[in-house]
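There is one chain below, alone, in structure tokens, taken in the form predicted on its own.
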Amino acid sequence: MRRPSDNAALAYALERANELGLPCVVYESLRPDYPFASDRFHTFVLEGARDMATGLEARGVTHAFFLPKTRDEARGMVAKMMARAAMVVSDDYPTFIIAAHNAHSAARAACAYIVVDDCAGVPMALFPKEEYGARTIRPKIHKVKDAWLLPLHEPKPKIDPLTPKRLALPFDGVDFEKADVAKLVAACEIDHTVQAVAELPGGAVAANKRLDAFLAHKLTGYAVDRNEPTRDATSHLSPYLHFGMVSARRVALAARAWADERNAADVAEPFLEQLLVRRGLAYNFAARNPRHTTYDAIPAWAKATLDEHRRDPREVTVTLAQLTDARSPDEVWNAAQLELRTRGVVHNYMRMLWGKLPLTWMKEPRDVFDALVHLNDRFALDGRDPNTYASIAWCFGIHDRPWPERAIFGKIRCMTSRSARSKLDLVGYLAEARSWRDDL
């Protein structure tokens, strides 16, 4: 987690650390081949590391940043830092890259290699079977939560940092207090085509001032505005989540004790729903079913009327790359797209609508999930993540019951912009995706 403090992997390292009688090392390194690698993505977690580097050093805890510009620069590291510690703590996060690296590395450690499933607010790993949907999980956090949902304690570390001189360390680190972060991004083998969001900064500190923003002027009419677009009524906290510059544990307390004040429970309440038991859900999705990115999760009863329906007849045909390009026939989906194309999110009730569209103009569902996946990986300040690879397959069927049968969609439930026209006020909406179109 890319945070200095409310951390439990580093509460746990600094534990472990001070009985063993040695300095807690905090590693972050950042490659340049990891899927989808661009300028949007290394922005955002270097301005994170900014802060981790700051916040860590106020801690008297050593933090070592490694960003090789190449693939072969990058080959190896991982390894020669491990080969020099008594016990390697990492995060217990169960998609993308990391699930793969975890395993990669704790199988080659010559020492202990420990996970802490710190991602989801409740443990991930008191739920061990996949669940069916929201109904199925939610009991269960409930009667959890509060065992988990307590303050952190920060342990202090016994043992004086080590400068990156005496760490004598295999590579140049960052050095944060002088580091130009676009320059850095610049020099790195990465695509440079998408930019970085200028609006969303990525880092601890930005991710708290969101954090209390939201609490101040929105939470309180989240309930009835989070669906409408032109509102700005969500906390807009899922890239920070993601890269867990703010714990899910911390937002929930904070929200919790905002209500607690003003004897507002059920004010709070729609949003802890979606805090805890929607994003819950998605990770228990993710951690259970190791097809969680691809068609293949979605259930079989989806799978069969999707392939029923595949033949119906389609006004139009679009390609991946007009869908990229946001050139798709329908003004509302392209919205959404550039949405996400320049600002790096699409808003909640955008991004159901954005992820069902496509099955009208493309005749294998299967491409169509393919090609979602690929747009929220490529583009995504808040893709590559359990939430977002739900909301992609919850379009498909999963964590969703058979609705009444209609054309193309079968009994996957429908939704069209005529219907989202109807419910919500998008002249605001559409007004502002031309200026997004210009900025691409």
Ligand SMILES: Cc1cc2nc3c(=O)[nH]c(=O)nc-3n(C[C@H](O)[C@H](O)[C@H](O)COP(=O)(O)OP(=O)(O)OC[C@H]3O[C@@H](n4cnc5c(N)ncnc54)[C@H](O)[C@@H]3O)c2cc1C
Contents of the next structure:
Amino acid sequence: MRRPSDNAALAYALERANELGLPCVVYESLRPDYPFASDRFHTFVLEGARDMATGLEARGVTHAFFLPKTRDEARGMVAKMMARAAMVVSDDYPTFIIAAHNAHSAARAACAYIVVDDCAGVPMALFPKEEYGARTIRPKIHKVKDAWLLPLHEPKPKIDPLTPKRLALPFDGVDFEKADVAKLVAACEIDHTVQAVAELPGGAVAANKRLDAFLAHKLTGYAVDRNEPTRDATSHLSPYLHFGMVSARRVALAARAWADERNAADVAEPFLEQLLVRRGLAYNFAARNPRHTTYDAIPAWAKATLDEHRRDPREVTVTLAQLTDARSPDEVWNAAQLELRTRGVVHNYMRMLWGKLPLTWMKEPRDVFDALVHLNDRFALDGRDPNTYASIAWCFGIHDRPWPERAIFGKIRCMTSRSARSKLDLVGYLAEARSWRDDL
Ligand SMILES: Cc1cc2nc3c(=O)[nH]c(=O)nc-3n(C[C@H](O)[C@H](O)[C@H](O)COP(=O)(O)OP(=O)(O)OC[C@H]3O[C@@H](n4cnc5c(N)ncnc54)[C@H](O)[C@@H]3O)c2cc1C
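Let me have the form predicted in complex with this ligand next, following on from the form predicted on its own.
After this comes the whole thing, all chains and molecules, with the earlier chain placed first.
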């Protein structure tokens, strides 16, 4: 998790280092060859690393950041670093490349390799089976949350941090006091066509500012306004939660403290439902369903009904390239795609519509699923997350129920841009989207 405090893996590593009488070194690396590596993600992570460097220095913990520019340069560094460790502590994260990376590294480590389960609000390990839906996991989360949503004990290191010379790193670490993030990103062999999002700077400092602003100005109206894309009523914390720049624990504790001060538990509850229950359900899905990134993860009833409607006529067909360029036949869908491409995030209601409509333009539901995963993973700052795959799978029936049968959608919950236009005030959103096209 990319935060210098309130970080359970770091707290655990510090405790063990203190017991062993050894220094604790936080090693971060950002390779150029992870799927969809781009200016957008590299910038966000490097901005976050600056906060890591400052925050860890203040705590007296050594920080080393390796930024290989090419795939060749990147090869073998984890093994070299592990060879010098008495113990390795990592985060338990159920998807993208992290789960496989942990398994691979643990198999090769000559020392203990520990993963800490601290990404989901309450630990994923408490729910060993794949949950059927929010209604099955909700009571379980509510039962344990008070035992887990507690401020973290922050151990102090007993051993002084190592100087860069004593550390004798097998690479030139990034010096974040002098680093020019844009120049570093430009030097990496990554996709430079997916640009950084200036209004969403990465890092724990920006995450905590966003949390404070949400509590001060928006939580009061969250329950009523969260579905309106033009009201800016949500926290915008998902990219920061994804990269671990703020913990779900800290966000939940802050929302609860806000509610306690105002005797307003019912006002905070809808937000905590999304943060702990819906997000927790997604983490459970990713941790317990090995096929969670694929169409094969959707329930049998959903597959059967989509299959029955595969031959239903589509008025228009679109390709992945047209979807990528926001050139579908639907203006509202295009607006959501433009938001994703230029801002790296999409409002939740628009995102549901974004996930549903392509079924009406592509024959194979499996192709639609893959296209959505591709677009979200490529452009979303909060993508490549358990929420990504659970939410896309939700558009195809997971954690949902059969609905009255319709053309193309079968018994999958249907959404149309016509109903969105009638329910929501989209005039401002669509006007803004026109300016996003100019930013492409
Ligand atoms: C097709 C589709 C794709 C999605 N892809 C992603 C994704 O890649 N990454 C991602 O984090 N979310 C994804 N979501 C879920 C949701 O849209 C975002 O979490 C939310 O819009 C983030 O905005 P926010 O931080 O302002 O949320 P807020 O409303 O302020 O909520 C706070 C936090 O609660 C969690 N949360 C909110 N809504 C949901 C939800 N419906 N399901 C699970 N957790 C939720 C998020 O962590 C969010 O940051 C997707 C939804 C759909 C329908």
